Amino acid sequence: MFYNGAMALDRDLHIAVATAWGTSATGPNSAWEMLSATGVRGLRVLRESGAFARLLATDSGGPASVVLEANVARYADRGATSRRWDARAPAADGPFDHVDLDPFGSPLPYLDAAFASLAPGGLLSVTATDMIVLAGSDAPATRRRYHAEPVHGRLGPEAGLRILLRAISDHAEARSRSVHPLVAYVRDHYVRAYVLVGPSDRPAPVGTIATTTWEGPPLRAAGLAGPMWLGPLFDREFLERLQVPATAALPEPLARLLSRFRDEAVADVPFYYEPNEIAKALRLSNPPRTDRLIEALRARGRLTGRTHARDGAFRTLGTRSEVYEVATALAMGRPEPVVPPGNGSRTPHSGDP
């Protein structure tokens, strides 16, 4: 069993989530969670976020749905109602303005009968928890489910991610509509995103990533990584939205996430770099402090910021090179020179073939 605290901090973002995105949204809001077990998740959404008038919660039998009946029951006055339910077909009382889809393993069984209940302009909130599939340490099963080709590793979590979030674009796509991450993350054993659903009004930002030129931190992939989603995993004006519920379970390390959410924002670009793989790498004695690597590359006017995904690790608009450049003059103690902004910082899409 994984620790509690883990998704009571993951109840708390999506009650966040939620609040922030209904005060833009124009009401009343209905939402499915399609697979609900004893409702925990859905019912804390419904009552605390005041988001939505109405809320159906279903599963597909055996102990949880007994349980999740009398949950749900004493909600009724706000709005819940539970169901049995096969998931894997569209729910009958659609569309929903929100669709949660929280299952064991992968949601690909899922992601159709979601797509099809979901409101146009809607929130779909998906988690996957097949890693040992995303993350790289099955790549048959990866490039069989996923058709994609993962990467092993430290980094393979993020690529796990990003490969979920392009079987979900390509979800869209297929019904002409569009993806549009405001929050995607990873945590301990799963990754998760939130995404609006719109109009299909530019192409998707998936592609592969050739990995002997690829310009950002070395990946562990057989020539090729993905297909993937390149494009950003926050919106940052809606990062700017979103607070600390009054309910929270775990309110101190919800604004820690949150506030590292907006750290990394700022430098939104595929994969992260760890001060202990880059001296590594260069055979430094002493991996850089974090802190002054970033200083140092903000200095050279490369944006930098601390990710979510990995405590000491930062993402940049700075290449790989300027990042072993920064590494080595600290190691030796030499000062690092200040360069206008705009020279060579790397772009999400710089390794595409």
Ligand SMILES: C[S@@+](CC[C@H](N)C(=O)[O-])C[C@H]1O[C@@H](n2cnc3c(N)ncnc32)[C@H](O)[C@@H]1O
Contents of the next structure:
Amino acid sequence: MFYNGAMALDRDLHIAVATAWGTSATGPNSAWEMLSATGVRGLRVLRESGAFARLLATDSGGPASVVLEANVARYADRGATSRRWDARAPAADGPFDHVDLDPFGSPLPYLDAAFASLAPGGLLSVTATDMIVLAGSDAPATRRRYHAEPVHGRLGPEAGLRILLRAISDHAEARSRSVHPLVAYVRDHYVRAYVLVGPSDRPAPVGTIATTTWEGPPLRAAGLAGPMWLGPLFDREFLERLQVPATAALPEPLARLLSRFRDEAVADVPFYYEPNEIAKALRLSNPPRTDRLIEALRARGRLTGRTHARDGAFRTLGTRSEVYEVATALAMGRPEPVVPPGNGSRTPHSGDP
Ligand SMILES: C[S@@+](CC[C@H](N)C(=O)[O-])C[C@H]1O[C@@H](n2cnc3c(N)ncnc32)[C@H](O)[C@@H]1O
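Beyond the form predicted alone, can we have the form predicted together with the named molecule?
To see the whole picture, the full complex is given below, headed by that same chain.
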């Protein structure tokens, strides 16, 4: 559903985030696109968000650099400059209000330079495409590179996003700062997060999950999963301010993605349920329908919403036993009792932060 024109959609979202963030930032703002390739992302954000008065676009070289220089030169009057630069080192002309880190593979080699170049309170965006490592297909590499135990199978990519957020949070903590995710999401071959980096005012919601006592969706992991980010992926107030840019290349898919983010942000807890996995666990002959499950959990007062991470899947503040009870009742054709809404929640994470 969300996978066509992945990069165009991803850049549309970047423009939406920069626009919403820029309206509350003090400005005039500066940005550094650390790994620019041809510069399309940075230049679109500069032109279409109006959030920046200055953009530095760097790349280490290769055939794209000639194109980068030519592309950026066209926007010199808008404050764009380009340079060949090894982005593992901070750019000399920082700090920047926004730093974007979008590598092939792991962002870890660039995080120190990103943090060193980010102004206090700045916006950092980070992509990781090393999903074989983050999402559990090569657990020894996850342990070596990210010092974490991955989750295998369908929930592996979300665990990968959370492991990445923990790595970003660790870098912040080492500089006595903390991260606040505005939007963090999973797509087919990568994960990406937009975080504000501010003063460190409380412990980061980071920890491991003991998979045998965990009350959320079942996780395939070796005893402990993580350490990973167990806090929210979204800032609900910020999501309300995101709008589809007039210049979006893919306005309808972006509108659907934003609407899905808003849906799931009401139940922004680690990991999601899928009807077919529930049916497998309960040995039901047919998976219950997602909309019926959501309706029944909400009728019990449990905040529940569809997730962007997989079509047909949902997050809930209900416990696993509640989800299973509801699914069993639906499979047996029993109406679910309606319970007046309470606070409706399992704790956002019953892990071990
Ligand atoms: C995934 S692409 C960037 C895509 C770009 N952000 C976009 O949205 O179009 C990664 C880029 O990183 C560049 N690169 C690789 N290592 C680098 C380094 N150490 N410093 C700077 N750029 C580097 C590559 O040349 C490549 O152009």
